[in-house]
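Form predicted on its own, single chain, as structure tokens, below.
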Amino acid sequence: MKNEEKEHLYKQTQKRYLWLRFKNGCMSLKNSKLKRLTLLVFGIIVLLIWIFNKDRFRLDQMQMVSPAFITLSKLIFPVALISGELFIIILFGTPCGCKSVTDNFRRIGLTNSAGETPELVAKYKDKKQLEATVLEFDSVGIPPKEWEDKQQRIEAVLNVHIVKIREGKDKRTIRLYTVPASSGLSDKNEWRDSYLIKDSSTLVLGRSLLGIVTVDLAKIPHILLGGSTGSGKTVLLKTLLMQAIRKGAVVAIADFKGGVDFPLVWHKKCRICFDEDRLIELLTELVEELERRKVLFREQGCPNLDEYNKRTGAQLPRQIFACDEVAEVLDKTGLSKEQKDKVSLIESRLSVIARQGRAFGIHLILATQRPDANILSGQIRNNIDCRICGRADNVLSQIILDSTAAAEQIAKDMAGRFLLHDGTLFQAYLINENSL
């Protein structure tokens, strides 16, 4: 691209920022009654200026003055009082360190082809999470996998940390919802029952740096856990089953672990199976249940498991099947056809829970190392709109959540670190299996 054609880029951009922070000034007036009595004071001085010093300006009592000149000086004041507002009101609508911000970002190497850096033009604070504060940017072109690959450096030029980065509807902005630096996730978390959130559905994850992480199983009714051996995934699993099993649901659990990781304590709460003839008659039975309450909430006429308890105030339980390592169930490597076929009859009931468990309160919570498609059908692994991933490579990091995010965001020695699918870092609490 030509010097010229950069330069009238450049220019039309700059106007275009100039009506943004017009636009933002106006808006902090309408939410700022300091602002406004600000302009209003200004308004004031100038017009006390013009009144007591008005007659210093008569010059067309003047004599060898121009008519053109006369005529203009009049003007002065006006100009000055509009001009002087106008200026206020840009400056209102222009974040604090902007041109900071825009250097910083040159010196990463955050532009278009045409050499152009975002810019900063509006900062607030998050009405739902007072914690985080949204820088929002026009993002001149660049696209958001362009931001998130280079988060890293984005975080370090600003001294934040990034949680979320979210594109405008208009396309044209970006946000990033930022923390400061000396904010920080914690690498051991212990859970505290006051944690425990009273509703039937709501599950904690764990904490980001904005707060408690939660999962609605009512609104996302399937979990998928993974990372490499280490990462925490069966940490995760006790505490959300924990949960679980305090507001009433029923547990069941695959175990094809050798059953170390869940102590008698456990076997007294849920149904813990190991082996795979148990668990095909658990998950048939999951089945009968879901067919069973098909029809209870169609003679009803309720669309979900909370409308119906509601309604008729029968209390059904939430139902939930947990598996530790999925891949000891599912995969088929080596098998015999008998055994094949048991496995592949555990996967079709697997496929229906997760098809059609929403609505009717019976809910998947699937953990493993490695969730490709050898060990994980289509099926399945389509209808498991929560993805949670610990420490992985890239490989797996893209298995799990479809970017190599978690390779980049959790370190290799970190354990109960997890990035949730929409970008949301996380540790998870650990719990004291004595207090279950």
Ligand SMILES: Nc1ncnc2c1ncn2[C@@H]1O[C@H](COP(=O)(O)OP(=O)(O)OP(=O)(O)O)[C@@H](O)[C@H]1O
The other form holds:
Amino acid sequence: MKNEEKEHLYKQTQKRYLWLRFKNGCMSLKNSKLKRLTLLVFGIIVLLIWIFNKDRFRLDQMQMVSPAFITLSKLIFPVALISGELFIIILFGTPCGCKSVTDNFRRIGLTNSAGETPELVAKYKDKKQLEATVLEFDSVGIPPKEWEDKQQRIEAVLNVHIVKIREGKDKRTIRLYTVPASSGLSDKNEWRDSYLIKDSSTLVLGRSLLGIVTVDLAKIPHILLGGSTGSGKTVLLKTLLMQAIRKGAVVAIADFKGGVDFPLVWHKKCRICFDEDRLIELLTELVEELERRKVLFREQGCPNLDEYNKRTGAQLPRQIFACDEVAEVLDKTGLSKEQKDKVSLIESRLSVIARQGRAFGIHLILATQRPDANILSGQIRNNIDCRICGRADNVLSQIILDSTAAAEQIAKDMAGRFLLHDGTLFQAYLINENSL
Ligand SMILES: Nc1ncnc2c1ncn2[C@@H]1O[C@H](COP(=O)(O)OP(=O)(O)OP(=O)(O)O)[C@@H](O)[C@H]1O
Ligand SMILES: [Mg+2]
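Write the structure block of the form predicted together with the named molecule for the protein whose form predicted on its own appears above.
What follows is the whole complex; the chain from before opens it.
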């Protein structure tokens, strides 16, 4: 791009920013009495100066002064009044520190192909999560993906933690939800019963910099948990199951890791199976229950479990099937024909639940170190929208989240630290399973 073209674009962008700041300034006047008062006081001062100095500016009484100059002199005060008020409004609409943000972005190369950097157009506290300061930028055409790729550099240069990056109301705006760099995630969060959410479907995953992170099974019905060994999958799985049990859900667990992870206390509260035959039975029962609910809901014209329970007064519970290290069940390498058929049957039952379970309150929570295509078929994977990745390398992070973000954001020695599919980084809670 030629220099003149760049210059032309730069001027256009600057004009747009000026307009944006004016708009923001007007908006801020609506919400702030002090700002309105400032504007009023400025107007009164200019008027007073004009009234008391009127005579000094009577150029029409002087000789040798051209008539055009006399007319201009009469306009000095109205022009000063209007331009002063405009200047103050634009100042109100200009977030403090926007120049240094622009300079910092230039330093890290966050620019578009015309060399323009995103402009900070607003800075405010998030209404829902008061810990967060939202920085709103005009993105000058830089897509969200590039912001995500450069997240660490942006954090370093602005000296903040970025908790999430979102597109604004239009495609031109990017919002960074930030907290001060000094605030960090704790390495250990003990679970407290007061954290339990009252409804039947929302489970608490852990704590992010903005507070508690949850997943609502009524909206995102199934969960896939991945991460390298020791990343904290089993602990998180148990925290979720414990909450589901407290909410009255029926929980079934497939434990193919020798029964060490789920001590006796779990056997009293859940159905646990250790072999393929029992697992096939269990999944077949779940699919039958799904079909039974389908008929019941159809008869009542209810679209989902909560609606059915509300309308009929029935207390149909949510049913959760959890499998820790699902690869132990679904990996077909080295199996006989008969064993492969069993695995295929298990896969097909899981697919039915993954596809249809949401409305009927039947959910899957699957954990595994590496949920690649050999282990989890597309049919199952594509219907699991809640993806959570713990400590991982680039490839593993890519398999679970379709990005390398977990590898970049979770240190190699962290346990219980996870990244959610929407980019939320959180520390899972530790439960005391004896109080189950
Ligand atoms: N939320 C957490 N907070 C702090 N430490 C944790 C947390 N979760 C797990 N840990 C620590 O990490 C250890 C391993 O956790 P866990 O057994 O859940 O890992 P895993 O991912 O299931 O490993 P594997 O794949 O080998 O089964 C725990 O014994 C605990 O010390
Ligand atoms: Mg485990």
